[in-house]
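Shown here is one chain on its own, the form predicted alone, set out as structure tokens.
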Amino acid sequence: MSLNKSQMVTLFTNLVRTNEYDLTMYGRMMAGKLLGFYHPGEGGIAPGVGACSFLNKDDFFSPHHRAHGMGHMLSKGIDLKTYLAEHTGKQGGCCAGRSSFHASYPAFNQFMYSGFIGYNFTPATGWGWAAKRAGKQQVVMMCSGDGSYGQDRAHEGMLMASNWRPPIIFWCENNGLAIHARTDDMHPAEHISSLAQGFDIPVEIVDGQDVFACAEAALRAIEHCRNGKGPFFVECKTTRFREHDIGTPDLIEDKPRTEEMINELKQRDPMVIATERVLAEGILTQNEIDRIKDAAANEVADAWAWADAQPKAEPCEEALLAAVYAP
């Protein structure tokens, strides 16, 4: 499935604002300025811009944590600046300031967001499975990492997606390192989409620092969903240049990542492809470019001047039951 060049320019855009939040929010984190962890995207945002560009506003999605979904989110729409203010504790924060990065954005269909891996699955094979029970026209764009796939919950809601036929599609963000555990140590066949054809579910293995191929890939999928013929497994090869999240050793095992390591995964960045592709197809001009990159600073500057003037969040013990539910 081609793109055309008004997708391709929403991709580049997407993809620049991404990069420039995650930045931001490293530096943020390193000056002590964010509550609770950042996980950093660099070397990995293609896969979340890809899922969510071209999503509708009633499907629903669950961002995986890889920067925080923020690729993710402003791509389905979502305006970042009460995620920023959530960051840091602040009444405008999505959550009232009381969540750190476990948002949820109702109005978009993104509900729960969960520090245990794998949370996701079954919620989400349930949510495909409400619409297809209405009979509407959505679909569950179900984000997570490769570590997720030796949970319960993963082999769990593929059954269920392979039975009930519900339209998800399983996005599958392989870097190929679950905080310090290989994948290949973890999964015994090359392809983690390898789990996804035992339970007859289609499969799609697509370059994940080309966020054009996964968009492509992305689009086939929703295709497929939107018109009845059950769930979709997409698995982005994709990679990340820093550590698993900040304070966290940025090993292989028990041993670090070189620079040299760090350096050739580079040779790949999704920023230098994208860009090169949208110049060398006259998709963009350098001072197109330009501008696209001076919007995205603007608005996360704009957005954390907002966020940063909210007043700070301190919920009594009553606003703070109220926001929770047991069985």
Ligand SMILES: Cc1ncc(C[n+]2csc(CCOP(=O)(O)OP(=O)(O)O)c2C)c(N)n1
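Definition used throughout: the rigid core is the maximal C-alpha set that superposes within 1.5 Å between two forms. Numbering follows the first chain given and starts at 1. Note that the structure is predicted; figures quoted are calculated from it, not measured. Compared with the form predicted together with this ligand:
Relative to the superposed core, residue 305 undergoes a C-alpha shift smaller than 2 Å between the two forms.
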Given for the second form:
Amino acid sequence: MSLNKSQMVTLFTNLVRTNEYDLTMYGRMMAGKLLGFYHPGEGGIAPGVGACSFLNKDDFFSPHHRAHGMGHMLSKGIDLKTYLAEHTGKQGGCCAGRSSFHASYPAFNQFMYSGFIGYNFTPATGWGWAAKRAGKQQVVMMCSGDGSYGQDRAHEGMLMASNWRPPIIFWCENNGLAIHARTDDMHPAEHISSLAQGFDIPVEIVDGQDVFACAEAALRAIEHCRNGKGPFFVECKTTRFREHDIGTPDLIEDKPRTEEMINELKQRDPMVIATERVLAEGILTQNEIDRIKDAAANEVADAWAWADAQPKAEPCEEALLAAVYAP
Amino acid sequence: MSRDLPLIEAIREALIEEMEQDEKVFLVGQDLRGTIFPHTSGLVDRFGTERVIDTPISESGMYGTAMGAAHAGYRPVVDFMFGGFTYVTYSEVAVSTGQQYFLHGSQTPMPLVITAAVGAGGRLANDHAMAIHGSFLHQPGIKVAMPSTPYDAKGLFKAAIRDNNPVVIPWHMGLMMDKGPVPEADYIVPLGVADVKREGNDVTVLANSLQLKNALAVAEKLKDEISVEVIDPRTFEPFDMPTLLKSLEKTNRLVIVDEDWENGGFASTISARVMEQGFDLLDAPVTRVTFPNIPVPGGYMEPYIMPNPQKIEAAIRSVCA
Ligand SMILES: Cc1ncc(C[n+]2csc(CCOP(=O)(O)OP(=O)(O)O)c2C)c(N)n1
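Show the same protein again, this time as the form predicted together with this ligand rather than the form predicted alone.
After this comes the whole thing, all chains and molecules, with the earlier chain placed first.
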């Protein structure tokens, strides 16, 4: 499935925007202007953009926590200013400033974020079940890292998807690490996707540093699911350039990752790979790229200005008590 | 019109009526089609495999399916077979469903019902006999109820299915075949309304489910000596505090009977609340009849831990002394 020019421009633009949001988070956290955790995306932002840039608004999706799913969400069409407000405890936050870093956008069929790794696999089964029953050709984009495949939930979700054939795409962003643990130390096979083969779910493995390759795989998986052919598994081989989350030492097992290791990983920077390709294929000129970058910088600055202008969410206890149960 | 039905049949009627009224209601569990307990008997013939769903032995997957479907506008009833099995996916029920509505900005209601058979007395030991209401009562965002009569069973189940929140509603195996009047007409027992099952003046006994039966038997036995008022909470969360306080204005004495461990359960919660809100009404310390902190044993040892009429009578006598 080859991409047309407009699709490539969309992907490139979403990648640049994701990168721009991601980079500001680091500075904000270091300046004490961000609540909760932040899991920097640098080096691993292509899969989320590839997965979500061509979803329909009513497709269900669950972002991976890397870069806090911002690439997934903006690619799906969500305006991230309310996410930034949430991350700073503001009233305009997408979760009313109650969650620190969770995201919930029901209008985009994004219903839950769980700080428990792997907890989205089983509700995804329910979204898939609902999608199948509604018969409106919706799909479920279930994104996660490799580490979440240690959870029984992932296995139960795949088992039930394999039985019921709902339109679920298991989208694994395998960066080779889970905090300090090496993926190849925690999982038996070279590929996480080998697990899916045990459930008879078709698999594709893709270069997770290449946003265009990710998107092509996503489009194939989406088409498979929309055509009622059951679940699909895509494993994106990706990486991360920074520590697991800001403030946690950047170790591999018990040893720091060295500068040489990181430099080696940076040879395959998703931003560089995408830029070279759009230039080489004449999809964008350097001028157009600069304009996309400026627009992204302005978008992110505006989003932060909006979030910063929101009042802190500090409701009274009675208001919170009234918010626990649905009417 | 009303007929006498066993409690389990009253639950079955509630399921059938709600499934007929609202096509978004469906059942998910294990072996519901073949049935382990009779409340799901024949339902697959009536509603088909799309709405009576059997899953693999994957409690998280089974429960997660319900959670996701609830996000998407369905109203699942998740049947765990035995209450103890809810602990297999306790984190989903308690943390994900209970807390996410609030945490995610009160945007997406989670209308689902969690039911299961509970109760000691069958010599099944802990995993198949444990109570669950106290554990879920502890968690914000979840409603918890338990019926003691067929009338309440049907009405509470119907209210639970229509509620827009997760409702944990176990039923006691010791009451499964107990018969009582059940109206044919549509009705609900609203969540959060206790029921004075017997009026009295000297002492209030707050007892639920199987223990309500024991409390009523003791009240009858003592009637010429001590006038016992028996209240059935029916719902643990939200709990009907005004009904209890009103009763204490009259009796000034409280015994709480609860088939659950003493630590951190319903009985302790209500004792503390009575202390805070009704201390001046009390003429004697609140007394609890609960499980000592011993795992629910199998074999012949269940009576060691179970509340029973003798223990309830002793507690009543101690607060009335
Ligand atoms: C249930 C649970 N266990 C452990 C953690 C701690 N934790 C947070 S992120 C993470 C690693 C996740 O790895 P992976 O899914 O591969 O994603 P990555 O962070 O590498 O992008 C762990 C163990 C958690 N949040 N939830």
